[in-house]
Amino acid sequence: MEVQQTLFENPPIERAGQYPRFRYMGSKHKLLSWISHALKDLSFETALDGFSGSGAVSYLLKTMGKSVTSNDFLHFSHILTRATVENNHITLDDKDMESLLTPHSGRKDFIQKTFKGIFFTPEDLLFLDNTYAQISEFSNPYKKSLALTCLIRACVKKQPRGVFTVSGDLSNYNDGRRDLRISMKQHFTEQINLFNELIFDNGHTHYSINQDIFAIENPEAYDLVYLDPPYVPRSDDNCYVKRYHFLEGLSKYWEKEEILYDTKVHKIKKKYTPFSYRSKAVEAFDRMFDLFRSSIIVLSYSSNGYPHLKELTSLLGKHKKEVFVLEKDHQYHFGNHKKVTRSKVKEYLIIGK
């Protein structure tokens, strides 16, 4: 196994760098330049992003001229990449904007009732109910996904730290930021302008899917598979559903979601993934590497994860003739308030060919 310390900083691809940040746990947004530099010398035309998360790497792959399939087991992540990756042409025009901001006579009040006093003001909750009702009127799936993506990011911008684990009195988080002062409606309209600018056609067809990684059809169909699975958590605080349950629910208006009303923030039931359990993770990685043994495998991982680097490279070596590792110092953090916790790690790209 060869570990290469990469000290260069490749200039970021202009369009990929414009992709909005979602304050997503483990987001690779700040690493896009490094990732693109690592991928540029690999020979591939079709790519699967198996755990797309915020969609930043899927969008990067699209800017690199590849045919991209983007997958995540969270529905809201699927919505993000259907809007920005699968969608090659569709934007929201002035007529769409007008309809989205118009009162809907048949709107429900589920969000207003369920999250009263938990997240956002009564006016913002009403706006969410009304806007979701208007989005549901769109017949074009890309308009729906794009509008939902704008609504999701409006919620991220409005919520302190972008996570939905805190409720009630948020004065400790109110540091005067504009994001916390302006209305949900203003956030939403600003996001429409931002996301419209992201839509482009690179000449290929793309797909956004919402599957468990082991349910991917035709896994041998991809020249390259980029994998950024959840890390075995040191505590339950690393749970994606716990942090982003509101966004996951909003993306489908909580249809078929079990809401845990006994929790303070009305979380939804946690979704199972073997990557979240120390007793299951090693076997899950082995299965995943075997599933994509026909493709170039690029695994994104951090030094604070489990299994450890040596074990992962050994597992990948069972399925690949050549395995090498790129590493880079990196610092993750959430939010921008004064007491934000930062985590310094080694970020790895483990590549099997």
Ligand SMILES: C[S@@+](CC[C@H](N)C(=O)[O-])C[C@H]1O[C@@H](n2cnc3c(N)ncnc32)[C@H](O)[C@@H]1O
Given for the second form:
Amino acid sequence: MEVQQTLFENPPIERAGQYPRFRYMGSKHKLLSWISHALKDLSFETALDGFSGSGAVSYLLKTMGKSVTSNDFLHFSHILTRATVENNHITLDDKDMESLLTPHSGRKDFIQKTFKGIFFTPEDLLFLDNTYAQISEFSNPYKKSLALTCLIRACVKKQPRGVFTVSGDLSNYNDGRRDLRISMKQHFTEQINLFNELIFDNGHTHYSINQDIFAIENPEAYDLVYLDPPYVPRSDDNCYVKRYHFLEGLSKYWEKEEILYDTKVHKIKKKYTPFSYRSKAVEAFDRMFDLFRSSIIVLSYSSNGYPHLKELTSLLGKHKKEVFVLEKDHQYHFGNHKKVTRSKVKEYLIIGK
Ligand SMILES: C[S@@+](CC[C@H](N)C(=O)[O-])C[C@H]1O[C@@H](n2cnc3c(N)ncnc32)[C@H](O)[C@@H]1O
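What's the form predicted in complex with the ligand like, now that we've got the form predicted on its own?
Following is the full complex, with the preceding chain placed first.
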């Protein structure tokens, strides 16, 4: 197995680098320039980002001039890429902004009632209920997704560490930072200005879908498939719903979601994925490589994941003629400002052609 340590200077990726950070677990935002350099020598026009998460890699692919399909089984991830990747033209103007900030006579109080004393101030919770009601008035799906994306990012910025696992007294995390001081309303209006700037047309049609990876239709339709599944964790867990349940619920006003009222933070039910289980992951990788055997496969992986690199490359070798690996040192940061744990890992791009 050949592993190439990538020592080249990564070229600047100005446009993709402006994609906002969502503090998303496993986000490849910091690696975009490396990924773009690795992809640039591969010949492809259509690309699937199968586990799009924060949407950073999908947006990178769009800036590279590709026709992109983004997929994630979380609804809020799908909303992010519908707003920033599938959407080529629609922005929110002053009139939209004004209507979004106007009191809505028919607004509900579900968020205020369900999350009182758990997340955010009563004013912020009222703002979320009201803004969701106003967003529902938009008939254009891209306006809706874009406004929801801004609301989601406002919540990420206002929540210490950007995760929704802890509630109540968060003064330990409060280091006076502006993001924690300003209101949800102010965050939201700032996000609208920021996200409007991201919308552009690269001349292609794009799609954002919300499926389990194994339910993707026409898997042979993509020249290249970028796969960044969760890693089976060594300790703790890798559950996205546990961390981001509030954003997932907000993206659809908790419609058809079962809330676990016996949990402190009123989580929703976790979603099953075979990639989280040691006993299921190998078979899942094998099945996924087989599903996309007619495309170039680019798999993001890291040295702290399971199965190990050798096993993954030989699995991919069963389905692709040529397999090679690019490697880069990377450091993930966990924790708050006062207590940060740094975890040194090697990031891999395992490429099968
Ligand atoms: C490591 S993250 C992807 C990060 C992303 N590349 C980024 O830069 O933000 C893994 C993603 O896989 C999604 N996921 C997990 N199992 C899935 C499945 N079976 N089908 C589709 N998406 C899945 C999770 O919701 C999560 O967003």
